[in-house]
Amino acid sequence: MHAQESRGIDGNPVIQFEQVSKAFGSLAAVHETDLTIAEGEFFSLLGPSGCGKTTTLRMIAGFERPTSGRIRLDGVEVSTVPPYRRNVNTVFQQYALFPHLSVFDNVAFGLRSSRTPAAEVRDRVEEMLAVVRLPDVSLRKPNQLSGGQQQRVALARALVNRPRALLLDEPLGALDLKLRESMQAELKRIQGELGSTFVYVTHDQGEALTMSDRIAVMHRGRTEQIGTPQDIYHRPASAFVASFIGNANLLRAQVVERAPAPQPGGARLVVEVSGLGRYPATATVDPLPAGPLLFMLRPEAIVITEDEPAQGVAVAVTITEVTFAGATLRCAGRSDGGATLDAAIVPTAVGARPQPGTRMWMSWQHEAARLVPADSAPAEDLPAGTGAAPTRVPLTTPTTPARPAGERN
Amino acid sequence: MRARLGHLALTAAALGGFAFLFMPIVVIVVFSFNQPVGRFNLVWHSFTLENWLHPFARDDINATVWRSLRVAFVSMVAAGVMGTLVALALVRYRFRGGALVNLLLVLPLTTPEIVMGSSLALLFLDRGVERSFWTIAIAHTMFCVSFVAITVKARLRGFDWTLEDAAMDLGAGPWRTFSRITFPLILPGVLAAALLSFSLSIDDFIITSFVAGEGDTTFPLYVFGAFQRELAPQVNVISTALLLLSVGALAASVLYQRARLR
Ligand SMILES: Nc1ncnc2c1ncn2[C@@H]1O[C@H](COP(=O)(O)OP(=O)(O)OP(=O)(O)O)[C@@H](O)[C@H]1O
Ligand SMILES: [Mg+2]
């Protein structure tokens, strides 16, 4: 709905979706999706469980046929082409290594399927095992390898065929945190070295933000937004994107005043924020759709001071909660109007250290405030608290801060 | 003290149970070393290796053993192929009538053999099919298919079908996917099922007796028929050898599967 190509894509389009839908019975797993993935891009499909990421990937690979719409690979319509005739390869979530074949034979499988001469098979397999830094294990069976090594074999087995696009379905899901982080760097290195197109499925927003050139945020089978990590983080096209990527304060708001001329990056507006008052904000989509709107402010954009600051916009709050969160201090404050704002501040030796119950000022640069549409998803989909209270950890059990009665939408 | 006695009693009871179960087999094995007096190898006379040194001394017995082996081989191959395909279809695909096929598979296992045998005999008679080696093979294939399908199905339950996706993703068409990935992985199950069907076929008596032609006596039919006239020690020798063969095959398949798991 608010899917938008926030930035032009350089390079040839490798994968194109035109109004692609996939239904399982009455369930629309993927709904009227448009996508263009360019050559050499690291493209992520990001979204909560069940949003249709795997289905999208399986349609690219050829395991599922779209119910309607068209898929093109290198401009050629492939919607009915079987997987073994498509020049894309997949890294499966559980790797799906062939247990009865050695590492070498696993990696060579694709080349042998395409009847590559034996000498070339040997060279390319060895070259690829070197790229994924797995020398000396080529005679072992997959079950004699560690999880991280199996991951590399799966990667080599797919990449050795020089696919037009490599499809990865949560490839790091089974690894522990440390290994995950080093494999993230590995994947980026390999992608850079080979210059291949990667389509990467993940439900981990941090992973998507750090690794991707562009991200498609999916929700309930729909693409909510497509853009660079910066776009998606700073200019979320919907309340869902705002709360799924990072944390966000989301408060119900109404437009009071429009700037006379539209400005780059969205129109500057003055909005009436429920429980806060009138504040400037920038719309993330233009034109704004009819329907409810939300005022969005990232917790880390908020500064807390004892006195009213000279610059920026500010609101007086009573601090209700202070939580230590490692590098940052999370402070919740309630405005006189009853709205709750979450701030993440970096405590300094000299700065004010908020205490619960004290009166403080929360301020921010007016560019940091955004106005996002709230209606892109049915209301019950939004994390609890949207509209009146900040959301913290979206889509897990929502923590519901105390909020004044009558403030709920 | 009490507990010890109880333990001893339990052990004795267990041993007694086993003795009861295995006594007939022991008798067969022991009497394969007997030097019989007269035509019946029923009374212990003296120990000899003579029977084991000349197991194929009796041409009439040899012919029946050879026929039994051929029937078992044909039905093993036929039931192995068909049963495996049935199992693959049932596990891999959801289709209308799948539940019915599942039920029909169990039927030959639960139907009394005498019912199956007599109905088959009637069927052949009605259709004017002359009873022969091939009617035996068809009958054996029929009940072995069920055993094979059920055994292979059990093996397939834990099969990771994403391996097939992975093979196709790597450019392997349906045939290459089956021959290089699926089949090698289910082979142990198929072999175990084939061995089972071989041993079921080679000792079948009731069904065979209904469908065997006049001159197509199998080994079990021969033993039963000869029982009234004579009991050659070669029967014991060959029975013991068959016993060793099937126990050996069983052990081999267990050891093989253990080795694969490691
Ligand atoms: N073969 C299928 N038959 C029926 N429904 C399916 C099938 N495959 C997927 N679905 C449904 O389609 C929806 C999208 O599934 P999909 O696997 O694409 O989600 P996902 O985003 O990959 O989720 P996860 O993060 O949990 O892997 C889900 O509701 C799922 O139950
Ligand atoms: Mg998935």
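All values reported here derive from a predicted model rather than from experimental measurement. Think of the rigid core as the biggest set of C-alphas that the two forms share within 1.5 Å after superposition. Residue numbers count along the first chain shown, from 1. First, how it differs from the form predicted alone.
In the core-superposed comparison between these two forms, residue 144 has its Cα shifted by at least 2 Å. Once both forms are fitted on their rigid core, the CA atom of residue 115 lies 2 Å or more apart between these two forms.
In the core-superposed comparison between these two forms, the C-alpha atom of residue 133 has shifted by at least 2 angstroms.
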Second form
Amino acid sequence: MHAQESRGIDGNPVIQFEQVSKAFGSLAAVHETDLTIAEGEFFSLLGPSGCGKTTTLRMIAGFERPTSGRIRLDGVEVSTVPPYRRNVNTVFQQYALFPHLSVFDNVAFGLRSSRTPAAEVRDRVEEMLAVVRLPDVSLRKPNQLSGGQQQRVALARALVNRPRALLLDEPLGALDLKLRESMQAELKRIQGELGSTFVYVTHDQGEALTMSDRIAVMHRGRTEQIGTPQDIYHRPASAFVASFIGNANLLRAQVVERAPAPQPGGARLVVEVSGLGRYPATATVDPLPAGPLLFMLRPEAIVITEDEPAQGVAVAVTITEVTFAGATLRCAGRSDGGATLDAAIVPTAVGARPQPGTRMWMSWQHEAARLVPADSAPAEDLPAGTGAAPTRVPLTTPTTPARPAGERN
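I've shown you the form predicted together with its partner chain. Could you give me the structure of the form predicted alone?
For this one, just the chain is written down, with no partner chains and no other molecules.
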């Protein structure tokens, strides 16, 4: 399977994978991966543990050699080039600072190893400490710094050599939540200020969505989709991407009608949704592959009202659960057909707070509903209750399209 890629890249290619695979004995860690990372891009490799993202990063760094395929750096094949001859640097979760050296000497270590003149070492270290906002700690030892400060020293040490790409392997994993959020902003600022190419490995979807220009979502060694955060969130190419990125309602569906005219942003379809009825949806990939399909609706796209709405599409539900989640209420509603929808609403945006056992309406705009291929994710990886979709009927183009159930003017 080749990844769905939402758009081309801007800028000169710095890193290119051409059908790269990596196996450890009988275990295939990375499968026939193609990707291109551009100059000045913040590119994230995102996925659960064991998906192959760290192995991919280690192949860029030269710590692992591909079993097959080619890796290019600035157009030059480096598949068998050792790490010390590649113009890339890596920052790990463990900062690996030298405890007996000062901050200045830690940052200067690589420059001195390459016999850079002392005056240039001083200027470049001071410049880099200013970039990471640590100009006044150059004489301290690492154990005199906070975790966030140590992380920034590690960044300065990696960037002072001016690598063509900086590789970051879950560098914020050891930090607490508030500091991690602060460092996300710092990393993005530093990357933008320097115009450097960052390749960032994470299992945290929030990190990837917040910082990245583009994201490669990986699953079981395969790259499921490459695109901008907006593309991956709103137009997932598979059920796995839809379920891994954010929260999503995923229900079995089959296409019953296609709109007679093409619609912007993808094919407009009418689908039979298990437990709901017939509703409009937009395909996230076009053409849709053969196989089972899922109707996807993000919880934040759903509005809950006491009265039937005049616009959009809606379904009557019985509220089964309401959970306070700080800025939002998480509400689950069950339709008369047995489907459960989860909604995330802002309490001040609704007139009456939903209560378990009450009858209410859940509604959404037509464009919020998406149709996602389900066959890229094994059944055990899909949310509970989705199962396998029924066989789809052939697509038709009716002269007068039937109005979907629940649709309002």
